[in-house]
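One chain comes next, on its own, written out as structure tokens in the form predicted alone.
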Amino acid sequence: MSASTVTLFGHWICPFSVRVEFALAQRGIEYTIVDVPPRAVRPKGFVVPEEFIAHSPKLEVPMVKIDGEYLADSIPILEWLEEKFADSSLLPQGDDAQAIVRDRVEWLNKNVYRPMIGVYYGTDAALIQESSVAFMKAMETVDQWLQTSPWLAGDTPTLTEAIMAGVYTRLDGLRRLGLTGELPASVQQHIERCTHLVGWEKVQWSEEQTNDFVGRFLKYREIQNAAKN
């Protein structure tokens, strides 16, 4: 593996940071982490590194530094890693196969992440249920992909698995925050396969992290609902 110095500015609770850390670990790229919580859960008084302020346009994680170069935003970062490191690519060979991966990355980013975020940021039971239904509807499409291959875009893990790592890590917490519905059997089997990947070892949540995640958003709901009354 390259001797490049790689630094990830991110935080475990951010699903977009999880994507990048999963990809780094899965590909065997050595990296260090600078812990920067997302703005929404940034503790009062937290000192944001000047380096992060200077190079993250939206002041949001993740951001990656490679040998003095910086890039923010998870999907561009995943592509940048593909350019910078030739080993253990998470893109298949061939333009057509790569196009499928990229199309599915964008589809997951829109159709899975939006309702997922709607569940845990939801403050109204009806809207949480609406997001839950949309999430499970998206899983029906994921199920269709998994009917033809063991991974989301072929016979080996790709960038699509990196995207879904940010979802799978928090599923137990999502259930506690109002996600309802049964995942297709193929998706449950895919989750199980993902838990055996090297990248998963770096991003999987402990029970304590799940409890922290749930507690933060229950408190958020309490504050938001109190403000309405």
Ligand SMILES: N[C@@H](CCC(=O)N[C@@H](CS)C(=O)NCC(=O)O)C(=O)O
Given for the second form:
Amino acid sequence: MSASTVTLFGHWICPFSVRVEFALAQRGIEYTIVDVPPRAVRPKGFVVPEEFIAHSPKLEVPMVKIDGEYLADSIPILEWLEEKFADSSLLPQGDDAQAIVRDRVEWLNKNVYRPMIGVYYGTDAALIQESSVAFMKAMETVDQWLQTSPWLAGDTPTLTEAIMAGVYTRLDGLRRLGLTGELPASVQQHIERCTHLVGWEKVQWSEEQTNDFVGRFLKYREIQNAAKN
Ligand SMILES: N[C@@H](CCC(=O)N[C@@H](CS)C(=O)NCC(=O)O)C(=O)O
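Structure of the form predicted together with this ligand, given the form predicted alone:
Complete assembly follows, chain above in first position.
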């Protein structure tokens, strides 16, 4: 348990916030959440905290405050948590093993998140399908990693699982928004394994949240497509 005070400025629908909340919960770091909905889902009249405006340079969630210091941007935040809290790391021992985790974090950030976002922000069927194919292609690499270990980068959960938590929470929603193709069995088993982690409990979506996510993006599509015609 930490003596530090940790505050996460984030929102459940943001996959980057999910990464950070998963890491905090998985590591047993106590934290409080200040809910800051991203602009696209911000209720009318929502007052954005001054603190957030002052310290999140791009006005993006997630932002974390630790004992009066602030940092925004999920991957640097995950690293900062590693620096600040020596116990319960999500990095393995040894420089080489840590380098693999960091490489895979970056790889997932690029090769899984880009097509994932392409699926839910997609407004035309061909582009959604293209994103879907790219997403499943990335899963082939993930499948290879999982052939040699139960977790994405070794024998224990690491920062790579935090990155994928942001994907796994919305997988049912992605299906409903046009993600096609079958996940490799190893990935399905990895998802199942992740759902037993303590961090998962804090970030998993209810059916209502999935419906909210899907509904918002269907509406977004409708508006964008109406504007095109
Ligand atoms: N690179 C950032 C991306 C964060 C990001 O894109 N956050 C979105 C929400 S998911 C956001 O806050 N956008 C500003 C807004 O929509 O108000 C990270 O990894 O933390």
